[in-house]
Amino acid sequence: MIKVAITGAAGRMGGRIITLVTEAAGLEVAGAVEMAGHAKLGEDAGYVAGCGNLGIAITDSLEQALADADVLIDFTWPEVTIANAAVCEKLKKAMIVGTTGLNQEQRNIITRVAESTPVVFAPNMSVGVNVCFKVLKDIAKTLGEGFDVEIVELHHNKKKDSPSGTAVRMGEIVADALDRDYDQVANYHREGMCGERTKEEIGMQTVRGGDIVGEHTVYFIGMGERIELTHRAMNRDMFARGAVRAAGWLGGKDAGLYDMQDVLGLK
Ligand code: NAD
(Lines of atoms letter the chains of each structure in order from A and count residues from 1; the text may use other names and numbers.)
(Lines give C-alpha, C1' and ligand atoms only; values in the text may rest on other atoms or scores of the structure.)
Protein backbone atom coordinates (compact mmCIF):
# COMPACT_ATOMS: atom_id res chain seq x y z
CA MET A 1 0.00 0.00 0.00
CA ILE A 2 1.30 3.47 -0.87
CA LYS A 3 0.17 5.94 1.76
CA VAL A 4 -0.72 9.38 0.47
CA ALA A 5 -1.04 12.72 2.27
CA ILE A 6 -2.89 15.55 0.52
CA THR A 7 -2.45 19.29 1.08
CA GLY A 8 -5.20 21.68 0.05
CA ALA A 9 -7.55 18.97 1.31
CA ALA A 10 -10.62 21.23 1.16
CA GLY A 11 -9.65 22.78 -2.18
CA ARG A 12 -11.10 22.05 -5.61
CA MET A 13 -8.29 19.66 -6.60
CA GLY A 14 -7.56 18.31 -3.11
CA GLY A 15 -11.11 17.05 -2.69
CA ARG A 16 -11.11 15.16 -5.99
CA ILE A 17 -7.65 13.72 -5.27
CA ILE A 18 -8.80 12.40 -1.88
CA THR A 19 -11.80 10.73 -3.54
CA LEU A 20 -9.75 9.18 -6.35
CA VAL A 21 -7.05 7.93 -3.95
CA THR A 22 -9.77 6.05 -2.05
CA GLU A 23 -10.85 4.43 -5.35
CA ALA A 24 -7.31 3.56 -6.56
CA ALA A 25 -5.90 0.08 -6.05
CA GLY A 26 -2.75 0.04 -3.92
CA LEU A 27 -3.19 3.58 -2.53
CA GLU A 28 -4.73 4.92 0.64
CA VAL A 29 -5.18 8.34 2.27
CA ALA A 30 -2.84 8.71 5.24
CA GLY A 31 -3.17 12.42 5.98
CA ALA A 32 -4.98 15.58 4.89
CA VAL A 33 -3.84 19.15 5.46
CA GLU A 34 -5.44 22.58 5.26
CA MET A 35 -4.19 26.05 6.09
CA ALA A 36 -4.15 27.22 9.72
CA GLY A 37 -7.51 28.71 10.66
CA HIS A 38 -9.42 26.92 7.85
CA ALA A 39 -13.06 26.21 8.69
CA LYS A 40 -12.70 22.50 7.80
CA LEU A 41 -9.84 21.72 10.23
CA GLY A 42 -10.75 18.75 12.43
CA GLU A 43 -13.44 17.50 10.02
CA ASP A 44 -13.09 14.12 8.33
CA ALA A 45 -11.19 14.47 5.03
CA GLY A 46 -13.43 11.96 3.23
CA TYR A 47 -16.60 13.64 4.47
CA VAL A 48 -15.34 17.03 3.26
CA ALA A 49 -14.36 15.51 -0.09
CA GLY A 50 -17.78 13.86 -0.41
CA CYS A 51 -16.56 10.25 -0.48
CA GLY A 52 -17.61 9.07 2.99
CA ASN A 53 -15.78 9.08 6.30
CA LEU A 54 -12.14 7.93 6.16
CA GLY A 55 -11.21 8.34 9.82
CA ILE A 56 -8.63 10.99 8.81
CA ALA A 57 -9.15 14.41 10.37
CA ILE A 58 -7.94 17.42 8.39
CA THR A 59 -4.99 18.98 10.23
CA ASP A 60 -2.90 22.11 9.79
CA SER A 61 0.29 20.17 10.61
CA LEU A 62 2.02 18.77 7.54
CA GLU A 63 4.54 16.93 9.74
CA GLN A 64 1.67 15.13 11.47
CA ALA A 65 -0.04 14.28 8.16
CA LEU A 66 3.22 12.93 6.72
CA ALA A 67 4.12 10.86 9.80
CA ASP A 68 2.50 7.76 8.32
CA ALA A 69 2.67 8.74 4.62
CA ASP A 70 5.02 7.80 1.76
CA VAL A 71 4.11 10.60 -0.60
CA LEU A 72 2.57 14.09 -0.50
CA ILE A 73 0.26 15.33 -3.27
CA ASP A 74 0.30 19.13 -3.18
CA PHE A 75 -2.12 21.29 -5.20
CA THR A 76 -2.06 24.54 -3.26
CA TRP A 77 -0.42 27.94 -3.80
CA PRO A 78 3.22 28.56 -4.79
CA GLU A 79 4.47 29.87 -1.44
CA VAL A 80 2.68 27.02 0.36
CA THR A 81 4.17 24.44 -2.02
CA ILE A 82 7.66 25.77 -1.36
CA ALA A 83 7.18 25.55 2.42
CA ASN A 84 5.77 22.03 2.01
CA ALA A 85 8.68 20.99 -0.21
CA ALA A 86 11.09 21.95 2.58
CA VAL A 87 9.21 19.63 4.95
CA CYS A 88 9.31 16.77 2.40
CA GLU A 89 13.04 17.39 1.97
CA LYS A 90 13.59 17.23 5.74
CA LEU A 91 11.44 14.11 6.23
CA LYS A 92 12.63 12.46 2.95
CA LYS A 93 9.07 12.03 1.68
CA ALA A 94 8.25 11.80 -2.03
CA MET A 95 6.24 14.73 -3.39
CA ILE A 96 3.91 15.40 -6.30
CA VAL A 97 3.65 19.09 -7.12
CA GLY A 98 0.59 20.13 -9.09
CA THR A 99 0.59 23.78 -8.03
CA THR A 100 1.12 26.19 -10.93
CA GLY A 101 2.44 29.73 -11.08
CA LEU A 102 5.83 29.00 -9.45
CA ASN A 103 8.46 31.59 -10.37
CA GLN A 104 12.00 30.63 -11.43
CA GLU A 105 13.38 30.92 -7.90
CA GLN A 106 10.62 28.64 -6.59
CA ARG A 107 11.21 26.14 -9.41
CA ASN A 108 14.90 26.10 -8.48
CA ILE A 109 13.94 25.19 -4.93
CA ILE A 110 11.85 22.27 -6.22
CA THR A 111 14.83 21.13 -8.32
CA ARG A 112 17.06 21.26 -5.23
CA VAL A 113 14.56 19.33 -3.10
CA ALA A 114 14.46 16.64 -5.82
CA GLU A 115 18.16 15.98 -5.24
CA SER A 116 17.28 14.28 -1.96
CA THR A 117 13.77 12.91 -2.54
CA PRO A 118 11.71 11.88 -5.60
CA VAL A 119 9.51 14.69 -6.93
CA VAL A 120 7.00 14.71 -9.79
CA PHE A 121 6.50 18.31 -10.90
CA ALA A 122 4.01 18.89 -13.71
CA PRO A 123 1.97 21.97 -14.55
CA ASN A 124 -0.62 19.72 -16.13
CA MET A 125 -1.16 16.13 -15.06
CA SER A 126 -3.64 15.15 -17.76
CA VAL A 127 -2.72 12.29 -20.10
CA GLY A 128 -4.13 14.17 -23.11
CA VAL A 129 -2.15 17.33 -22.44
CA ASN A 130 1.02 15.33 -22.03
CA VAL A 131 0.44 13.64 -25.38
CA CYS A 132 -0.04 17.18 -26.80
CA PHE A 133 3.31 18.18 -25.29
CA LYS A 134 4.92 15.28 -27.13
CA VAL A 135 3.39 15.95 -30.55
CA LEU A 136 3.88 19.73 -30.26
CA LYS A 137 7.62 19.27 -30.38
CA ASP A 138 7.34 17.20 -33.58
CA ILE A 139 4.93 19.65 -35.23
CA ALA A 140 7.14 22.65 -34.40
CA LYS A 141 10.31 20.92 -35.60
CA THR A 142 8.66 19.72 -38.81
CA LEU A 143 7.06 23.06 -39.71
CA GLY A 144 10.23 24.97 -38.87
CA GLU A 145 10.47 28.72 -39.28
CA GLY A 146 7.69 29.35 -41.82
CA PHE A 147 4.79 29.33 -39.34
CA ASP A 148 3.83 31.94 -36.72
CA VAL A 149 3.04 30.38 -33.34
CA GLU A 150 0.34 31.76 -31.05
CA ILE A 151 -0.98 30.12 -27.89
CA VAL A 152 -4.41 30.87 -26.43
CA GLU A 153 -5.62 29.49 -23.12
CA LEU A 154 -9.03 29.76 -21.41
CA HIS A 155 -9.77 29.15 -17.72
CA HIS A 156 -12.40 29.84 -15.04
CA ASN A 157 -12.68 33.23 -13.38
CA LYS A 158 -11.08 32.05 -10.11
CA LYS A 159 -7.71 31.19 -11.62
CA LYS A 160 -4.99 33.26 -9.98
CA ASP A 161 -2.01 32.86 -12.34
CA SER A 162 -1.74 33.84 -16.01
CA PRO A 163 -0.86 32.50 -18.45
CA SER A 164 -1.45 28.96 -17.24
CA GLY A 165 1.54 26.76 -16.42
CA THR A 166 0.41 24.49 -19.27
CA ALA A 167 0.43 27.34 -21.80
CA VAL A 168 3.92 28.36 -20.66
CA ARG A 169 5.12 24.75 -20.97
CA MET A 170 3.66 24.59 -24.49
CA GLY A 171 5.49 27.81 -25.34
CA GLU A 172 8.75 26.45 -23.93
CA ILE A 173 8.42 23.21 -25.92
CA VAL A 174 7.82 25.10 -29.18
CA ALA A 175 10.64 27.57 -28.44
CA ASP A 176 13.05 24.70 -27.65
CA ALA A 177 12.09 22.85 -30.84
CA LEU A 178 12.80 26.02 -32.86
CA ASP A 179 16.05 26.84 -31.02
CA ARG A 180 14.60 29.98 -29.47
CA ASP A 181 14.80 31.25 -25.89
CA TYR A 182 11.23 31.22 -24.57
CA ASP A 183 11.82 34.13 -22.17
CA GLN A 184 13.09 36.24 -25.10
CA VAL A 185 10.33 35.38 -27.60
CA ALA A 186 7.18 35.08 -25.45
CA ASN A 187 4.90 38.08 -26.11
CA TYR A 188 2.18 38.44 -23.48
CA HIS A 189 0.81 41.80 -24.46
CA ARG A 190 -0.19 43.64 -27.64
CA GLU A 191 -1.87 46.99 -27.42
CA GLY A 192 -1.93 50.16 -29.52
CA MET A 193 0.71 50.78 -32.20
CA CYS A 194 2.90 47.91 -31.09
CA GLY A 195 4.23 47.21 -34.59
CA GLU A 196 4.15 44.11 -36.77
CA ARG A 197 4.55 40.70 -35.30
CA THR A 198 8.16 39.50 -35.31
CA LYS A 199 8.88 36.13 -36.92
CA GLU A 200 10.30 34.69 -33.72
CA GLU A 201 7.72 35.74 -31.17
CA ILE A 202 5.29 33.31 -29.58
CA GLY A 203 2.07 35.14 -28.70
CA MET A 204 0.56 34.13 -25.33
CA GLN A 205 -3.09 35.11 -24.79
CA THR A 206 -5.38 34.37 -21.86
CA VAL A 207 -9.17 34.34 -21.52
CA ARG A 208 -10.80 34.14 -18.06
CA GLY A 209 -14.47 33.48 -17.35
CA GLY A 210 -17.18 31.39 -15.72
CA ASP A 211 -16.40 27.78 -14.97
CA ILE A 212 -14.10 26.84 -17.87
CA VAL A 213 -11.93 24.00 -16.54
CA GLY A 214 -9.13 24.60 -19.03
CA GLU A 215 -8.61 24.91 -22.78
CA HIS A 216 -5.36 25.32 -24.68
CA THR A 217 -4.88 25.90 -28.39
CA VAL A 218 -1.54 26.22 -30.13
CA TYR A 219 -1.87 27.87 -33.55
CA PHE A 220 0.77 27.28 -36.22
CA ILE A 221 -0.19 29.88 -38.81
CA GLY A 222 1.44 29.74 -42.23
CA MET A 223 0.71 31.27 -45.64
CA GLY A 224 -2.64 29.89 -46.77
CA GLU A 225 -2.93 27.23 -44.06
CA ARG A 226 -2.87 26.76 -40.32
CA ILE A 227 -2.77 23.97 -37.78
CA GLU A 228 -4.62 24.27 -34.47
CA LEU A 229 -3.79 21.79 -31.75
CA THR A 230 -6.49 22.04 -29.05
CA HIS A 231 -6.92 20.29 -25.74
CA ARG A 232 -10.19 20.78 -23.80
CA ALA A 233 -10.57 19.69 -20.20
CA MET A 234 -14.16 18.66 -19.45
CA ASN A 235 -13.66 18.41 -15.68
CA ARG A 236 -10.93 18.41 -13.02
CA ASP A 237 -10.83 14.66 -12.59
CA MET A 238 -8.36 14.15 -15.42
CA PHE A 239 -5.78 16.22 -13.49
CA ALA A 240 -6.58 14.47 -10.22
CA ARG A 241 -6.36 11.07 -11.94
CA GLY A 242 -2.93 11.98 -13.30
CA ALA A 243 -1.74 12.98 -9.82
CA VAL A 244 -3.02 9.72 -8.34
CA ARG A 245 -1.34 7.77 -11.15
CA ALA A 246 1.90 9.65 -10.40
CA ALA A 247 1.62 8.68 -6.71
CA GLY A 248 1.40 5.00 -7.68
CA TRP A 249 4.31 5.34 -10.12
CA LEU A 250 6.56 7.20 -7.67
CA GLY A 251 6.63 4.42 -5.07
CA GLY A 252 10.20 3.14 -4.69
CA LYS A 253 11.73 5.59 -7.22
CA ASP A 254 15.14 7.14 -6.56
CA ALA A 255 15.47 10.82 -5.68
CA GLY A 256 15.14 12.97 -8.79
CA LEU A 257 12.93 15.41 -10.64
CA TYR A 258 10.30 13.69 -12.77
CA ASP A 259 7.40 14.96 -14.87
CA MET A 260 4.26 13.40 -16.32
CA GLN A 261 6.15 12.38 -19.45
CA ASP A 262 8.18 10.11 -17.15
CA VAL A 263 5.07 8.86 -15.34
CA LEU A 264 3.31 8.06 -18.63
CA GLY A 265 6.39 6.57 -20.31
CA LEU A 266 6.30 9.17 -23.10
CA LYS A 267 10.04 9.92 -23.06
P1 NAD B 1 -8.06 25.93 -4.49
O2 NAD B 1 -7.83 27.37 -4.10
O3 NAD B 1 -9.44 25.42 -4.61
O4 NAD B 1 -7.30 24.98 -3.45
C5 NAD B 1 -6.10 25.30 -2.80
C6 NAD B 1 -6.24 24.84 -1.37
O7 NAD B 1 -5.00 24.95 -0.70
C8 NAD B 1 -7.27 25.70 -0.57
O9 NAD B 1 -8.26 24.86 0.01
C10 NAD B 1 -6.39 26.35 0.49
O11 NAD B 1 -7.08 26.58 1.69
C12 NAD B 1 -5.30 25.29 0.63
N13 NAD B 1 -4.12 25.78 1.36
C14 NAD B 1 -3.65 27.05 1.45
N15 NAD B 1 -2.60 27.10 2.28
C16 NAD B 1 -2.41 25.84 2.74
C17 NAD B 1 -1.48 25.26 3.65
N18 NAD B 1 -0.52 25.98 4.24
N19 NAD B 1 -1.55 23.93 3.86
C20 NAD B 1 -2.51 23.18 3.27
N21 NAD B 1 -3.44 23.68 2.42
C22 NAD B 1 -3.38 24.99 2.16
O23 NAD B 1 -7.24 25.73 -5.84
P24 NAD B 1 -7.32 24.52 -6.88
O25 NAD B 1 -8.24 24.85 -7.99
O26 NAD B 1 -7.52 23.23 -6.14
O27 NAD B 1 -5.86 24.59 -7.50
C28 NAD B 1 -4.71 24.45 -6.69
C29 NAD B 1 -3.46 24.56 -7.56
O30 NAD B 1 -3.42 23.46 -8.46
C31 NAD B 1 -3.41 25.83 -8.43
O32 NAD B 1 -2.07 26.28 -8.50
C33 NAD B 1 -3.86 25.33 -9.78
O34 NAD B 1 -3.41 26.13 -10.86
C35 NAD B 1 -3.20 23.96 -9.79
N36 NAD B 1 -3.74 22.98 -10.74
C37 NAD B 1 -2.83 22.16 -11.34
C38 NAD B 1 -3.26 21.17 -12.19
C39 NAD B 1 -2.24 20.23 -12.76
O40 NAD B 1 -2.61 19.33 -13.53
N41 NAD B 1 -0.96 20.35 -12.41
C42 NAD B 1 -4.61 21.03 -12.47
C43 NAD B 1 -5.53 21.88 -11.85
C44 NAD B 1 -5.08 22.86 -10.96
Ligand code: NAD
Second form
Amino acid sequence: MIKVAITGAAGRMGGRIITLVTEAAGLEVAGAVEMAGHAKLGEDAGYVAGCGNLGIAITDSLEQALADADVLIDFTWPEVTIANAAVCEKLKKAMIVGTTGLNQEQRNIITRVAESTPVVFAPNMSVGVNVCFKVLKDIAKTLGEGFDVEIVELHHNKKKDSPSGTAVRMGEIVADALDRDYDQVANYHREGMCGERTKEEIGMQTVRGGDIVGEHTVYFIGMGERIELTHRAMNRDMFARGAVRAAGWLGGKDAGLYDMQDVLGLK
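Form predicted in complex with ligand NAD already given; the form predicted on its own follows:
The following holds one chain only.
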Protein backbone atom coordinates (compact mmCIF):
# COMPACT_ATOMS: atom_id res chain seq x y z
CA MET A 1 0.00 0.00 0.00
CA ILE A 2 1.45 3.37 -1.06
CA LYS A 3 0.57 6.14 1.39
CA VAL A 4 -0.06 9.56 -0.11
CA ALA A 5 -0.05 13.09 1.34
CA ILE A 6 -1.81 15.89 -0.57
CA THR A 7 -1.25 19.64 -0.52
CA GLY A 8 -4.09 22.11 -0.98
CA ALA A 9 -6.36 19.55 0.63
CA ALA A 10 -9.33 21.91 1.01
CA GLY A 11 -9.17 23.16 -2.58
CA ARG A 12 -10.88 21.79 -5.67
CA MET A 13 -7.81 20.00 -7.03
CA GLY A 14 -6.72 18.71 -3.63
CA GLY A 15 -10.21 17.42 -2.92
CA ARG A 16 -10.39 15.56 -6.24
CA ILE A 17 -6.97 14.01 -5.65
CA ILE A 18 -8.02 12.86 -2.18
CA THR A 19 -11.18 11.29 -3.59
CA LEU A 20 -9.33 9.57 -6.44
CA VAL A 21 -6.67 8.22 -4.08
CA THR A 22 -9.40 6.63 -1.94
CA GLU A 23 -10.79 4.97 -5.10
CA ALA A 24 -7.42 3.72 -6.41
CA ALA A 25 -6.20 0.22 -5.68
CA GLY A 26 -2.97 0.16 -3.72
CA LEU A 27 -3.14 3.80 -2.58
CA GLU A 28 -4.16 5.33 0.73
CA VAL A 29 -4.48 8.91 2.00
CA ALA A 30 -1.97 9.41 4.81
CA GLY A 31 -1.78 13.18 5.15
CA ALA A 32 -3.47 16.40 4.07
CA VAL A 33 -2.00 19.91 4.12
CA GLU A 34 -3.38 23.43 3.87
CA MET A 35 -1.94 26.90 4.41
CA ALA A 36 -1.63 28.32 7.90
CA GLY A 37 -4.83 29.99 9.06
CA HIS A 38 -7.10 28.13 6.65
CA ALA A 39 -10.66 27.72 7.89
CA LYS A 40 -10.64 23.95 7.29
CA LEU A 41 -7.59 23.14 9.43
CA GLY A 42 -8.36 20.31 11.84
CA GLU A 43 -11.30 19.02 9.82
CA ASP A 44 -11.33 15.53 8.31
CA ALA A 45 -9.78 15.61 4.83
CA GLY A 46 -12.24 13.11 3.43
CA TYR A 47 -15.23 14.99 4.78
CA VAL A 48 -13.97 18.24 3.24
CA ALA A 49 -13.33 16.48 -0.08
CA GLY A 50 -16.80 14.93 -0.02
CA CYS A 51 -15.73 11.30 0.01
CA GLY A 52 -16.47 10.37 3.64
CA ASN A 53 -14.47 10.57 6.82
CA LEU A 54 -10.91 9.19 6.51
CA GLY A 55 -9.59 9.85 9.98
CA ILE A 56 -6.99 12.23 8.51
CA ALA A 57 -7.11 15.79 9.86
CA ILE A 58 -6.03 18.65 7.62
CA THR A 59 -2.87 20.24 9.02
CA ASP A 60 -0.66 23.21 8.20
CA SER A 61 2.47 21.17 9.00
CA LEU A 62 3.92 19.37 5.98
CA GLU A 63 6.24 17.38 8.25
CA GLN A 64 3.21 16.11 10.18
CA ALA A 65 1.34 15.23 6.98
CA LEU A 66 4.35 13.32 5.67
CA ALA A 67 5.03 11.42 8.90
CA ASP A 68 3.25 8.27 7.69
CA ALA A 69 3.32 9.02 3.95
CA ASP A 70 5.49 7.65 1.16
CA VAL A 71 4.80 10.32 -1.45
CA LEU A 72 3.56 13.92 -1.62
CA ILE A 73 1.31 15.15 -4.44
CA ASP A 74 1.84 18.89 -4.80
CA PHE A 75 -0.33 21.25 -6.89
CA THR A 76 0.36 24.66 -5.34
CA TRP A 77 2.42 27.75 -6.29
CA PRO A 78 6.06 27.75 -7.38
CA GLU A 79 7.40 29.26 -4.15
CA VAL A 80 5.35 26.85 -2.03
CA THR A 81 6.39 23.88 -4.14
CA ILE A 82 10.07 24.74 -3.68
CA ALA A 83 9.61 24.96 0.09
CA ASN A 84 7.74 21.64 0.07
CA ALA A 85 10.48 20.05 -2.04
CA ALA A 86 13.04 21.00 0.61
CA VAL A 87 10.99 19.15 3.22
CA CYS A 88 10.66 16.07 1.00
CA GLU A 89 14.41 16.16 0.42
CA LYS A 90 15.09 16.32 4.16
CA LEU A 91 12.64 13.52 5.00
CA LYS A 92 13.51 11.43 1.91
CA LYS A 93 9.90 11.37 0.74
CA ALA A 94 8.95 10.91 -2.91
CA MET A 95 7.23 13.85 -4.60
CA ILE A 96 4.91 14.47 -7.52
CA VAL A 97 5.01 18.07 -8.77
CA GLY A 98 2.03 19.26 -10.77
CA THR A 99 2.65 22.95 -10.12
CA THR A 100 3.06 25.13 -13.20
CA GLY A 101 4.91 28.40 -13.75
CA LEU A 102 8.25 27.38 -12.22
CA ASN A 103 11.20 29.41 -13.53
CA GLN A 104 14.51 27.86 -14.52
CA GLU A 105 16.09 28.40 -11.12
CA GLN A 106 13.16 26.67 -9.45
CA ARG A 107 13.33 23.81 -11.96
CA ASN A 108 17.00 23.42 -11.11
CA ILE A 109 16.10 23.06 -7.43
CA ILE A 110 13.62 20.29 -8.26
CA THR A 111 16.34 18.54 -10.27
CA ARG A 112 18.71 18.75 -7.30
CA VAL A 113 16.08 17.39 -4.90
CA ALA A 114 15.60 14.43 -7.25
CA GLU A 115 19.22 13.43 -6.64
CA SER A 116 18.24 12.18 -3.20
CA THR A 117 14.55 11.20 -3.58
CA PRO A 118 12.30 10.14 -6.48
CA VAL A 119 10.41 13.03 -8.10
CA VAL A 120 7.84 13.05 -10.91
CA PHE A 121 7.85 16.55 -12.39
CA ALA A 122 5.65 17.28 -15.39
CA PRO A 123 4.23 20.50 -16.85
CA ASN A 124 0.98 18.61 -17.44
CA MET A 125 -0.18 15.44 -15.69
CA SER A 126 -2.82 14.61 -18.30
CA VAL A 127 -2.41 11.23 -19.98
CA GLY A 128 -3.74 12.67 -23.25
CA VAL A 129 -1.35 15.63 -23.24
CA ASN A 130 1.60 13.34 -22.67
CA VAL A 131 0.56 11.19 -25.61
CA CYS A 132 0.52 14.46 -27.61
CA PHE A 133 4.09 15.15 -26.44
CA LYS A 134 5.14 11.80 -27.87
CA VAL A 135 3.31 12.33 -31.17
CA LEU A 136 4.65 15.88 -31.56
CA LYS A 137 8.22 14.65 -31.60
CA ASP A 138 7.43 12.15 -34.34
CA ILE A 139 5.50 14.69 -36.44
CA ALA A 140 8.23 17.33 -36.20
CA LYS A 141 11.00 14.88 -37.09
CA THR A 142 9.07 13.53 -40.06
CA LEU A 143 8.04 16.92 -41.46
CA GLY A 144 11.46 18.45 -40.95
CA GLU A 145 12.25 22.01 -42.00
CA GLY A 146 9.52 22.48 -44.60
CA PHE A 147 6.76 23.50 -42.17
CA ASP A 148 6.34 26.59 -40.00
CA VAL A 149 5.38 25.82 -36.39
CA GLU A 150 2.94 27.89 -34.35
CA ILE A 151 1.53 27.06 -30.90
CA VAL A 152 -1.67 28.57 -29.50
CA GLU A 153 -2.91 27.92 -25.98
CA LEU A 154 -6.16 28.94 -24.28
CA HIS A 155 -6.88 29.05 -20.54
CA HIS A 156 -9.29 30.61 -18.04
CA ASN A 157 -9.02 34.23 -17.03
CA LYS A 158 -7.58 33.39 -13.58
CA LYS A 159 -4.41 31.72 -14.88
CA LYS A 160 -1.37 33.68 -13.73
CA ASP A 161 1.45 32.31 -15.91
CA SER A 162 1.78 32.77 -19.65
CA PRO A 163 2.41 30.90 -21.81
CA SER A 164 1.37 27.73 -20.07
CA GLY A 165 3.98 25.22 -19.01
CA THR A 166 2.37 22.73 -21.37
CA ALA A 167 2.73 25.09 -24.34
CA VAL A 168 6.37 25.72 -23.47
CA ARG A 169 7.03 21.98 -23.24
CA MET A 170 5.40 21.47 -26.63
CA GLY A 171 7.68 24.13 -28.06
CA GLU A 172 10.73 22.55 -26.45
CA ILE A 173 9.85 19.13 -27.88
CA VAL A 174 9.40 20.50 -31.41
CA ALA A 175 12.57 22.58 -31.18
CA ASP A 176 14.58 19.60 -29.96
CA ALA A 177 13.21 17.38 -32.74
CA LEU A 178 14.27 20.02 -35.29
CA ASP A 179 17.68 20.54 -33.66
CA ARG A 180 16.88 24.10 -32.58
CA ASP A 181 17.43 25.98 -29.31
CA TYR A 182 13.95 26.73 -28.01
CA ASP A 183 15.07 29.76 -26.02
CA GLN A 184 16.50 31.25 -29.19
CA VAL A 185 13.62 30.50 -31.59
CA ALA A 186 10.51 31.00 -29.44
CA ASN A 187 8.63 34.13 -30.53
CA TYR A 188 6.13 35.38 -27.95
CA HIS A 189 5.25 38.71 -29.49
CA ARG A 190 4.44 40.15 -32.91
CA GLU A 191 3.30 43.74 -33.35
CA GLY A 192 3.73 46.45 -35.95
CA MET A 193 6.44 46.20 -38.61
CA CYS A 194 8.10 43.16 -37.08
CA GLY A 195 9.34 41.77 -40.38
CA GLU A 196 8.76 38.46 -42.09
CA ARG A 197 8.51 35.29 -40.11
CA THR A 198 11.88 33.53 -39.87
CA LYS A 199 12.21 29.93 -40.94
CA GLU A 200 13.37 28.74 -37.52
CA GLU A 201 11.02 30.56 -35.16
CA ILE A 202 8.26 28.85 -33.19
CA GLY A 203 5.36 31.21 -32.55
CA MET A 204 3.80 31.10 -29.07
CA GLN A 205 0.40 32.76 -28.63
CA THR A 206 -1.90 32.85 -25.61
CA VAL A 207 -5.63 33.42 -25.09
CA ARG A 208 -7.20 34.06 -21.68
CA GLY A 209 -10.91 34.13 -20.97
CA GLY A 210 -13.87 32.73 -19.07
CA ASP A 211 -13.57 29.26 -17.58
CA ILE A 212 -11.51 27.49 -20.28
CA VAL A 213 -9.79 24.61 -18.50
CA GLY A 214 -7.07 24.33 -21.11
CA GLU A 215 -6.64 23.97 -24.86
CA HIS A 216 -3.41 23.60 -26.83
CA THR A 217 -2.98 23.48 -30.60
CA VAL A 218 0.27 23.00 -32.47
CA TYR A 219 0.12 24.06 -36.12
CA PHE A 220 2.55 22.63 -38.67
CA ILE A 221 1.96 24.91 -41.68
CA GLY A 222 3.41 24.03 -45.05
CA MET A 223 2.81 25.11 -48.63
CA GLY A 224 -0.71 24.05 -49.54
CA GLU A 225 -1.30 21.97 -46.39
CA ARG A 226 -1.20 22.09 -42.62
CA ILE A 227 -1.46 19.72 -39.68
CA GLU A 228 -3.17 20.74 -36.43
CA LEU A 229 -2.68 18.71 -33.27
CA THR A 230 -5.12 19.81 -30.56
CA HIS A 231 -5.74 18.73 -27.00
CA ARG A 232 -8.76 20.08 -25.13
CA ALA A 233 -9.22 19.64 -21.40
CA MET A 234 -12.89 19.21 -20.54
CA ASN A 235 -12.36 19.39 -16.77
CA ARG A 236 -9.56 19.34 -14.20
CA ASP A 237 -10.06 15.70 -13.31
CA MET A 238 -7.52 14.67 -15.95
CA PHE A 239 -4.72 16.38 -14.01
CA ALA A 240 -5.76 14.73 -10.75
CA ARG A 241 -6.09 11.31 -12.40
CA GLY A 242 -2.64 11.61 -13.92
CA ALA A 243 -1.11 12.57 -10.58
CA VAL A 244 -2.75 9.63 -8.82
CA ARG A 245 -1.53 7.30 -11.57
CA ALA A 246 1.97 8.71 -11.06
CA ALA A 247 1.74 8.05 -7.31
CA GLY A 248 1.00 4.40 -7.94
CA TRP A 249 3.91 4.16 -10.36
CA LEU A 250 6.42 6.04 -8.18
CA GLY A 251 6.22 3.75 -5.16
CA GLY A 252 9.53 1.97 -4.61
CA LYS A 253 11.40 3.82 -7.37
CA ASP A 254 15.01 4.91 -6.91
CA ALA A 255 15.91 8.55 -6.49
CA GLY A 256 15.76 10.39 -9.79
CA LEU A 257 13.85 12.91 -11.88
CA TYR A 258 10.95 11.35 -13.78
CA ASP A 259 8.09 12.73 -15.85
CA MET A 260 4.75 11.46 -17.14
CA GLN A 261 6.47 9.98 -20.18
CA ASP A 262 8.23 7.62 -17.73
CA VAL A 263 5.00 6.93 -15.85
CA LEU A 264 3.15 6.01 -19.08
CA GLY A 265 6.02 4.02 -20.56
CA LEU A 266 6.29 6.32 -23.58
CA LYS A 267 10.08 6.63 -23.55
